[in-house]
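The data below hold one chain only, encoded as structure tokens and taken in the form predicted on its own.
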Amino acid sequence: MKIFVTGNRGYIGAHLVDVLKKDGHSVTGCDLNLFSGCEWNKIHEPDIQLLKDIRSLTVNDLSGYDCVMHLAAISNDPMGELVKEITYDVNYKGSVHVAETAKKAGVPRFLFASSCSMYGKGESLDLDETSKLNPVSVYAQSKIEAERDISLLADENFSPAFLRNSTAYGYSPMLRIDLVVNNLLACAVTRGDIRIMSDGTPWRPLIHCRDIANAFNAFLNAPMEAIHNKAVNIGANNENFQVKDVADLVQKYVPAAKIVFTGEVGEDPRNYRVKFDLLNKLLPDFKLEYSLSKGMEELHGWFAEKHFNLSDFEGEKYVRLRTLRHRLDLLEKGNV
């Protein structure tokens, strides 16, 4: 099949291109390349690469594809809060534009990278797709509104589905350490301590970034009627962890590191433990490739092989917020 992937040069997109091509698909990538130079390893190239803002995509760009997989976004809470207007414009309005354009172009399937973060401050544990949404960030709110408006486009010729991904972690050629698991492990490796900025009690559903890519491929191959216009939590019931549990596992790989509760952010309002029964029902053959332990062991190995150090940890290259701030500063000064 011919697949169009937005955000293909991102943390998850770099895996997705590889997964799709290994499954025999032809892949066109679309990426603004905002984080050019942040590669950790050589990334997997699509068959065709567009360097283009998703908000500028046309019917001609999307004509002839069997599926659009839309990953491109301002990708986490801190970045979303830094540039709220841009986050809303890209993640909500831009996503709806891509879906509307795909429908006009006759693309039958549209897979949207949504997020479990929309559950935000969970009113209870074991949240499913019918649970109340309590977003605590512009990023999460933008995902809610995009889901809502894209779902209205669904008909017999256009079938969207919404993958509400758990919090990503793990190795990617486009490494990020601004994610809870990666950050705690990188901190232990480079500083010798495991710094938890809250009290460590909040719950998070976790998933390896490669498994998010695998889920997109599984949705591509699923019967269209099974997933038509459905929002589905992506992860596994046994991969929900409290932050303090993650820290304990980090200590297994870096025994000398001490766990430090800094408390500098106070009570973390994001607290959600999520159920994945619907995913298991709709795609019973889909299983995660990684457990948290396996994914952390792999990343720890990469840190050792790459000699990941304090300069890497404190620099801007692997922290998207720092890179974005730097490039916004350059824009303001007229240097780019």
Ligand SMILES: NC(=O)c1ccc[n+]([C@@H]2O[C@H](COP(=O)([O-])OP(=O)(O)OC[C@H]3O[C@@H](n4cnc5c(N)ncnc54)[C@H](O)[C@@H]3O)[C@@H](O)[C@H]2O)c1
Given for the second form:
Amino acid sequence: MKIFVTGNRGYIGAHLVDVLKKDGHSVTGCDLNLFSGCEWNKIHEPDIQLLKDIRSLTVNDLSGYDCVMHLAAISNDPMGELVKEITYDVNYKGSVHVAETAKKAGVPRFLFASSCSMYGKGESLDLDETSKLNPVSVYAQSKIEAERDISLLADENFSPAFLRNSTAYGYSPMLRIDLVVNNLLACAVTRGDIRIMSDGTPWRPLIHCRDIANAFNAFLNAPMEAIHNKAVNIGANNENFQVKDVADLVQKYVPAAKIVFTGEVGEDPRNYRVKFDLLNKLLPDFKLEYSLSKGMEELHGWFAEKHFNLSDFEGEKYVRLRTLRHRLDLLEKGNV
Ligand SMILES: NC(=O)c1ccc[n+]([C@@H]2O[C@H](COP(=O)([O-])OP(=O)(O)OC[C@H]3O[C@@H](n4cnc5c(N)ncnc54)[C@H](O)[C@@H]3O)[C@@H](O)[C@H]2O)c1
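Take the protein just shown as the form predicted on its own and give its structure as the form predicted in complex with the ligand.
What follows is the whole complex; the chain from before opens it.
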């Protein structure tokens, strides 16, 4: 099949191109390359690469594809707060634009990278797709509004589905260490401590970034009627963890590291444990390739192999917010 992937040069997109190509698909990537120069390893190139803002995609760009997988976004809470208008414009309006354009171009399937972060401050534990949404960031709000408007486009010729992904972790050639697991492990390896900014009790559903890519592929192969216009949590019931459990596991791989509660954020407003029964029902054959401990062991091995050090940890290359801030500074000074 011919697949159009936006955000293909990001943390998850880099895996997705590889997964799709290994399955024999032809892949076109579209990315603004916001993180060029931040590669940790060589990334998997698509068959065709567009270096373009998703907000200016045209019917011509999207004609002839069997599926659009839309991942491009300002991709976490702190980045989303940096320039709220841009987050809203890219993640909400931009996503709706891509879906509308795909529909006009006659693309039958549209898979959207949504997020469990829309559950935000969970009112109770064990949330499912029918639970009340409680966003605590512009990022989460932008995903809610994008889901809402894109779902209105669904008809017999256009079938969107919304993958509400758990928080990602693990190795990718486009490494990010601004995600909780990667951050705690990288901190332990480079500084010798495991710094928890909350009291460690908040729950998070976690998933390896490769498994998010695998889930997109599984949705591509699923019968259209099974997933038509559905929002589905992506992860596994036994992969919900409290942050302090993650820290304990990090200590298993870096036994000398001490756990430190910094208390910086007081009570973390994001606290959600998520159920994945709908995913198991709709795609019974889909299984995660990674458990948290397998993914952590793999990433720990990569940190050793690549001699990941304190300047990597404290630098801007692997932290999306720092890279973006630096690039915005350059833009303001007219240096790019
Ligand atoms: N990483 C996670 O934990 C996680 C969890 C749930 C959902 N998601 C969603 O999955 C998707 C991918 O996340 P990621 O971790 O790979 O993020 P990422 O920041 O690593 O990658 C995003 C990519 O999108 C590109 N991009 C951003 N704005 C663009 C624009 N206007 N036009 C074209 N390209 C643009 C960037 O250059 C980058 O390569 C995002 O939609 C994110 O919200 C991620």
